[in-house]
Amino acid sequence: MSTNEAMIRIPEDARDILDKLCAAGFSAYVVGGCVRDSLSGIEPHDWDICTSAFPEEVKHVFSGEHTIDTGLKHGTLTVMRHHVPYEVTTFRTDGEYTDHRHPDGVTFVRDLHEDLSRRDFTVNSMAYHPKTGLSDPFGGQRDLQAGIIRCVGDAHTRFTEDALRIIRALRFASVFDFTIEEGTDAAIREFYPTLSMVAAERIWQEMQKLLCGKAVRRILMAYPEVITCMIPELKPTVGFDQRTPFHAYTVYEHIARSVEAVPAVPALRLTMLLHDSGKPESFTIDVHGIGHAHGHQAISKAKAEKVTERLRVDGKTRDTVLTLVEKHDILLTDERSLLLRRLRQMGETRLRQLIEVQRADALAKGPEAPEHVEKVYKERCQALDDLLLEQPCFSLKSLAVNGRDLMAAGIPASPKLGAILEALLADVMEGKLPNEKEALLKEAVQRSGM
């Protein structure tokens, strides 16, 4: 057994299906992203099983266990063990793709290297077992060493097949930061415009963890063809000169490297793709040559919401991704009372992530010195856990008194106790009422007239 090969450690579970299959007269492997991941020192997510027995005889030798029938039409079963699910495919070739990113039908075969030729990257195509060692047919051990995504046989085959294929090559390229093979690289660009035939939620599911690759600026500008393709709202951006001094980069590098520059999370990479997206369109030219792009957030988000809605992206997300866009560029300093007042509009979470989205952007701009940059958003962030250490009165459940307290002191219920208790909370927020039931409840029944 090799160096790498030791690293591939098999979880006890995994093993015993392994065994239970070896045992029936099958030959079995784990394979895929768990092998790949194994190789490349990550902890695997799940665990995958290829084998030569065929659905009915996978479903045989575990009867009497909790299985679940995921897909027997495409041979696979999933077989569970202590509540962790294990997928059991059965070595497979596919049909014709006449819908570009499914098999009409699947054929059961017996040969593991049939079923690896299918797949899609040779780092996606090895299989192991910890008595016969590594399956590695097409060389994806030495693609993963060289940090290489190559398509399995001919690209132009594969992402004919399914589509998907694309989107996929350059997400795993963006996660490991790997270089996309010639020939795979060529393919991709005949081939994109396809990705239209491809569900949405599949596009999104791919793109977020695209977004998040540590190699995310690179791929973003080596296919903007292809971005642009899922998300045709960004096309106007690539190469656009925003023709300012504030700005050192088209409108689409910048939203690039300010992709790169806030922390990894889907909500925040994608605020940072769409956050510009409505320069263009607002864009003009004053007097002295100097561009400009007023009003271009609410355009921004408008585009944001068509873009989340048609990739149907998840309703948390959407609405974190439609406020920061709108609010991107609002002011925000160390000052107590601008803080105060954020705290009100946004809640701690919001604020803290418009404080890492504008630190992305003035980082991607490019004049201002990045040292500087991380200085002004260590303050900001000192200054805002320096206030919330001080318990600071920012929301109506905040304050001292409620609707209930001002209408036992007398107050009627009506709209006007609403705005009486909106006008507490800003006179504690400005420090001219202290956040005492007391000095409120007098200053709400004056303010009610009684």
Second form
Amino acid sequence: MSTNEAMIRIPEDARDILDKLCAAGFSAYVVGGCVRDSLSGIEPHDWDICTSAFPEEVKHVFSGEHTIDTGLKHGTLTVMRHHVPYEVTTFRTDGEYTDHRHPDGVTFVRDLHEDLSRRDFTVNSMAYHPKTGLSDPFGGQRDLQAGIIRCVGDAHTRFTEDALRIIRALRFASVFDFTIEEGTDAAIREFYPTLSMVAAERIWQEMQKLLCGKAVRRILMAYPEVITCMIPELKPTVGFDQRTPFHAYTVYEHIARSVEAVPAVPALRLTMLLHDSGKPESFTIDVHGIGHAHGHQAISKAKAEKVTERLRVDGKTRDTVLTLVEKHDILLTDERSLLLRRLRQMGETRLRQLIEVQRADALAKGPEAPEHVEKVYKERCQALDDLLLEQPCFSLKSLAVNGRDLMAAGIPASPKLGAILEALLADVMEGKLPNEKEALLKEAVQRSGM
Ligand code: ATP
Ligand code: MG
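Having seen the form predicted alone, the form predicted in complex with ligand ATP:
Following is the full complex, with the preceding chain placed first.
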């Protein structure tokens, strides 16, 4: 066994699944992402198993166990072990692809090599069994070491079969900071328009990972035509000169740099991808020849609404993205009263996200003064931490009186009561009133005109 293979440490439960299949006379291997990640020194997030057993045979081997029919049509049965799912998939070849999306049918086969050859990239086409070692017919290990994403077989054919592989190639290149092999690259540049045939939710699944990859800026910059094929709202930003001393880069490059500068969380990365998408449409040039993009935030938000709806982005992520895109350049300092107001407007989580967004935005404007940006960022975080330690009152919930208290004091239930509560909160936040029940009730009674 080579030293690299020693890196593949199969969990006991997965090993037991392999053993059961083998004991029943079938061959079985761990395959795909888990082999790739193990060989790269990354802990796999799941262990997929492939086998020569046909789906009914797999079911028979694991009869009486907790299994889930995940996709029996495609040959996949999930075997549960200690609440961990293991997908067991029959070796298969894919039939004809007539729609650039999915095969018209799959054929189950008994041969591992045939199964590996239907997989997308060499680094994803390795299988391993402790007794037989690594099966790597397409040079996956070599490409992994060299940091190369290369199609298995003819790239043109593989992308014509399934256009999703185009974005997957960009995804893996971004996540692992790999280069895309020349032939694969040429085929991507030829076939990317077929991406429009791929279901939006599959695009978003891959896109999230692409955006969170460590080489995202390089990939966004190298493939603007592919990115804007999936997100046409970004097309006008490519090559758009901002003509202002505040920006060293085109809108698209600024976007790409800001994506990389924000923490690798899908909602934040998508926010940065879209935050300035409305700039070209709102662009004006003043008498001094300086460019402005007044009101671009609202246009960017409208674009973000379309993009997130089309890509079927989940509600929580969508909500975060829309708010942050709209508010990405609202005034923020480390001044206490302003921070309190922002807490009132958006809550702690959003405000912390906004601080991250503004840091990334500032870092991506030009090569100068990153130290200054980091200093401002740290001061803001510190000011917010200090402020929150005081457990300040910035919501009606944390006000020392509520509607019931006011009614008990004789103020009738009416819209005015709500307005009084808001006014009390504002006074407390500005330090004009203490957050104490007695003082607040007294003020409320006065304001009610009773
Ligand atoms: P991840 O770490 O994100 O799970 P992965 O390589 O496991 O990466 P999956 O999408 O889980 O990716 O797919 C599992 C395996 O199935 C891949 O490693 C690859 O061998 C194969 N595969 C997935 N999608 C395709 C596709 N569109 N075309 C060909 N093979 C694919
Ligand atoms: Mg996987």
